[in-house]
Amino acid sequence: MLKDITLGQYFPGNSVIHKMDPRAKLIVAILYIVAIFCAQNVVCFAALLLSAFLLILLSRISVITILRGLKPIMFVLLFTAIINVFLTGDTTEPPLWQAEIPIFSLVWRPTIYRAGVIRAIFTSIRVMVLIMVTSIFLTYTTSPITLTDAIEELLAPLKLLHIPVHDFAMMMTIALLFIPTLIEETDKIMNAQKARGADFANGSLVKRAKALVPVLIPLFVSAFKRAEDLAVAMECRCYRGGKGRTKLHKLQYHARDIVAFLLMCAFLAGIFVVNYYNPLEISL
């Protein structure tokens, strides 16, 4: 499972989404969410699907990579899913399924409606494309360093009220760096316990939150040395945050760039459409 965590990892290529700007992308990426969340029937949803397998296929990145970074989440929309699917419907309607469940001297009686397994569809689709998205916008296309660069050119305006935005961005991109590095470390330590007879996968659910108690202290001892380590480097080649700090590559806009953030508008606008007139009259 820590395998499938690709969340902060960077595959470097020469696709055309890698060689975007990297403001670019975190304008487009904003603008994509806006969409996703904006989509209120089938139509849009679906263009939602048609554009994300799009991206996929631009950014070339395998297809397997981007599914199974969807595996640990996979929890959370199920769960997500049952909630919508019992606490979402319109009584107006015929139930699609109904029982009576006795629980001491109370009686639950669970409902199934149409609208309820609607939402929860559209919730799950919704939740995937939003991580496969952002993900090969921000992490997966492009690295760490121009990812801080364009985090903290595109909040620039925000020195003139004495916002620290360099400090905020490098904590934002080490905050990245250290994911894939922490999950390494998880895999090592979990792997040295197992190896000394530690149990994870048996056992109620209090004997496996137990079990991994001894794998949390040398995490977080890992963790802290690390950032003292990575402090004291920094302090070694003279950071003193952003005052006075020079840059070898300069970010600037190409034709490639105008030409996705006019796309993504036009898709925004294409959602606003179609949600007005919602042609096959099924909506959230």
Second form
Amino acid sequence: MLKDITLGQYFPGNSVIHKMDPRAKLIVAILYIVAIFCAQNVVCFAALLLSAFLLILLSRISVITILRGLKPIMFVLLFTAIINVFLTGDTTEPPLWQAEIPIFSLVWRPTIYRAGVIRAIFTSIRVMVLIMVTSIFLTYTTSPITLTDAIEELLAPLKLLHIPVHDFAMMMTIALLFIPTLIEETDKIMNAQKARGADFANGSLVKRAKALVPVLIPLFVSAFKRAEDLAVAMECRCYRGGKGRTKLHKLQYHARDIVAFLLMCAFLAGIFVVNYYNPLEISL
Amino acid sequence: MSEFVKTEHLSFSYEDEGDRQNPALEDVSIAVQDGEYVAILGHNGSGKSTFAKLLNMILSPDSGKICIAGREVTAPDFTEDDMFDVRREVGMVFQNPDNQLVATIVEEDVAFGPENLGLPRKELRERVDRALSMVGMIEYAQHAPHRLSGGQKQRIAIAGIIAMMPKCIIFDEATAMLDPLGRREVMSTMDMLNRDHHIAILNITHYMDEAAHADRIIVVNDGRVYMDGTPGEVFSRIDELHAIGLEAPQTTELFDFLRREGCPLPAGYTEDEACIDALVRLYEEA
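Can I have the other form now, the form predicted in complex with its partner chain, not the form predicted alone?
Full assembly next; the chain just shown is listed first.
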């Protein structure tokens, strides 16, 4: 049961996006996020949706998988949409819809304005595109380890400020490395406790939470033991932090990374232009 | 031949909660030559793991001297950088393969040690490929280690040590968590490293049949050196082994039993095949 958990949902593949340098993907994703939050009008949002669709095609990950990735945020989407519909809008305009709901002696008048509806749609698109595109660039097509490498490389200048970038990256790598081991261990401990009559599936929430205590304690103890063993093993292999370390695989930018970067810059510039000039004169 | 690892009058004790000293090692003086294959044998709590931790510089002794690769690691002026230099000469393989792998791809794990040494990329590549083919795992270079069997993982761990090109490798109960097949894989890797590459092997174990592979066996009991000699010498003193709760290999035990019944059989260690031959001859003569 626990084996099904995968962190970050990486789907190995061979698409252009898979092959991109993880650093380039991070930078491009950040640029895209800027574009998402700059978008103001219909043309921009159409461009965002279209580009997100193109990226899905490029990544060769099925649309269904990506839409499924949106499921956990459905509640947030719905909530922000409702808030936007009812609480925002241009009060100088005539309302689209109004009701009068008496609550005791007060009367609540929920009102919907046209601007509020548009705003709700825009915000929903923003959040959806944000989740889709960041997961396409980062979680779906980049393994957690390469992502860690990319973060280490990109933050390397911070070393000048004596921030231990290498150490943080190493910590992340090891944490990721131990996830399958610890999941396996949790399974083992749970089975051992079940064999002694522990019940994890029934009872109230409090009762079930309490049943997990005898799982967590041995898990923590063994995690510390493993951490110590690993530290000793690493030290025996001459590890002493990032000092004087070389790497077997060095990240390398290719032509496609530069192309992707330039395209994204152009896209961002386009969004800016359309925002301020709205050349197509379309407005809602 | 020169002494690669040497200890003189080494003593170490653990402190328990009541500040009482529990001696783990007392007056241990051992020398291991370059390219020697030594097994350190003892049951649990005999002090053999403590000995490994001392050689490893994880613990420092209460008294006595340790010299590794001609340098006294217990000297007061021994610095962290010196420790780095010594550790590249002495590799160590531990019991649990899961707790000594540091990367999610086999070849990157093997590269970890040499990367720490700061070698150029071209040499890293050569060393990783060489180490992986030496342990017969080259076709797994791109695999994820946690999907492999225990014996394979342990061979990856060994490759990670070989890639640093040490002159000596210490195996701290490296086969204790493996199934018989995995143990055989690791044992034949050890034999190969010693025979073909003249790497000194120090195998800390409680398996008799493993100890029989070595050139020399040091039996440790209650923190002291109890016996020191070739497998033949050690296993011929079967009563002394029994006295401290150890058993000789099965063939030796069998011959000992038959000898007591009056059969003319040799004492000491016998390979399985030789044992069968001797029994067949004995049967035909009778």
